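Single chain ahead, written as structure tokens, the form predicted on its own.
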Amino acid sequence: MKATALAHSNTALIKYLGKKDEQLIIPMNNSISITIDALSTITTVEFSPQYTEDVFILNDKKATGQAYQRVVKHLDLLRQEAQRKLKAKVVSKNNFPTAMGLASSASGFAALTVAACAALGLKKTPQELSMLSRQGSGSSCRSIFGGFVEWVKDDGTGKSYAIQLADEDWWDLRDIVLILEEKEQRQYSTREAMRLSMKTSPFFAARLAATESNLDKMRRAIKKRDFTLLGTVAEHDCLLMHAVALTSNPWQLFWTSATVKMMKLVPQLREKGLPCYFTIDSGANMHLLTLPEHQESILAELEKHHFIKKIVCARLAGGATIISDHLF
């Protein structure tokens, strides 16, 4: 009763902002996102009789507090799903920072989530398997599929799970990770600071009010490949998250000063001839979306600008997927 998963992160285009039910983890609005290769985690789970409690290694640190509760709060929803009292050990492993901003907790709960069902011999769909793993983390069941991916807040049934808009192949995008503080620890998770703004921000409503028509617009630019569409939207939409953030109270600030310096960097690679957009989650880091052909010239000018710690760049990635070498 072991498996082991791999499962990359994905970037929000349109932000998921605010919870209509906090134990199902049903969203307000639709999101749509893009899996990126370059940002993964691997997860190995093991059921066994030997285990009389559940632990969880993160990073090559076993893991307390309220990581390790919401991995055994999984733990225990699909153990109930397969009718089986067995613990487990998880060990898991993120090539990237955790709790920065980059989704670590999408590809983390994406792995988690295909590893133990196999471990557990339940057979999903790629729709049940979202629907399972948003219930650890809501953008997870989003990093379930590559490509182009929508979270459905409610199919008209009840039913809230993520769906493929277009796969890897459909378009090549570059996501220009942007790496701008490793160590910043927020002062609030990305579920408390959503909690937050959805119950103190006065824009929490008007950005509400805004994301069906940016749905839309993202939903026509995949459709039609139209990079400046898609990465107008995306900006906007993303500084409409943070403007509710920052009307929270207490009020939130998730940037650094080097997030600041290269959101003013990004107009002026534009006018330099350089398409590119930014997107930036509940974190000092960033994405820069851009096309192919100028991604070299792109690099060529962040490698001028010192504030930048680590630059990765990243292509659309399949979906989360067993892989037969395990990490114990």
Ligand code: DP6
The other form holds:
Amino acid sequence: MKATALAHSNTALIKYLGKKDEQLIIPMNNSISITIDALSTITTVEFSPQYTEDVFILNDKKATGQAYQRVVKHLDLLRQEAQRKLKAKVVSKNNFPTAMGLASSASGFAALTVAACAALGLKKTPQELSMLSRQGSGSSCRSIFGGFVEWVKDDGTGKSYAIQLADEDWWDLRDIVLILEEKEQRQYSTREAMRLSMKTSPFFAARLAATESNLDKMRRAIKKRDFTLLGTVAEHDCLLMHAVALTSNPWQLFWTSATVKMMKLVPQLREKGLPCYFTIDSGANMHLLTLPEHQESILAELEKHHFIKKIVCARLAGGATIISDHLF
Ligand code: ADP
Ligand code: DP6
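Alternate state requested, the form predicted together with the ligand (shown: the form predicted on its own):
Whole complex next, starting from this chain.
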């Protein structure tokens, strides 16, 4: 009853913002993302009578508090599915900063769901895995799939899960991940920030109203491989999300001065003939989207700016999978 899974993080091109149902994690709007290879989580889960309580070790440290409770709650959901009561040991490693706006909860809960289901002997389709994973962390339902992914808020029968719009070979998009802050402590978790945004920002409704049309444009951009459309719409939706966060009560600003410097640099790169667009989740770090033929020139430009702590070049990845090397 032991299994290990690898899952990749995903970068939201049209953001998930707001929950219709907080318990089941049903979103207010569909969202679209790309699953990226460079940021990943490996998780090993073992269920055994030798464990008297669930243990969760994240990045070599025994987790306590909320991080621990979220994992236990998810294990309870999966145990209920399998009608088993055994406690588990979970060891997980993210190869990138945790809780810094780089979607560790997405790769984390996708890996946990896939590993725990396998360890419990649950045979689930990717769609079922996506529905289960969603209940651990919403955005993780998209990381079950590779390539271009849409999370459908309601499929018409009340079910909410992710579907693949196109696989990772459809279009060689590049995501240059700019680590601008590695240690900064955020005031709010993504979950809390989202709750505040939905409840208190007068701009929440306006952003929601704009989302259908942006989703349409994004689907079209992916289908036609129209990079300008994809980038323009992704950058705009990112700014809509941050405008909502900024106008919440209390207000939330995820950016640091490095983020703002970088935001200002992106249009300058475009003016130099280097097509690239940014998107930022709930953190200070940034994703710079581009095409392979421009990547080297963009990297050469970025090297001139010493406020960028680390650059990680990502391509599109496949979905979450079982692997044979266990972490313990
Ligand atoms: P991020 O931008 O990194 O997704 P969030 O606040 O959304 O930030 O999520 C971070 C939280 O996700 C962590 O505090 C922890 O509770 C959970 N998490 C991160 N990595 C893992 C993992 N590998 N396994 C299980 N839970 C994880
Ligand atoms: C800003 O999936 O972390 O990255 O469902 O509460 O766990 P919970 O939230 P989470 O939120 C991700 C929000 C986002 C945008 C996105 O990924 O679409």
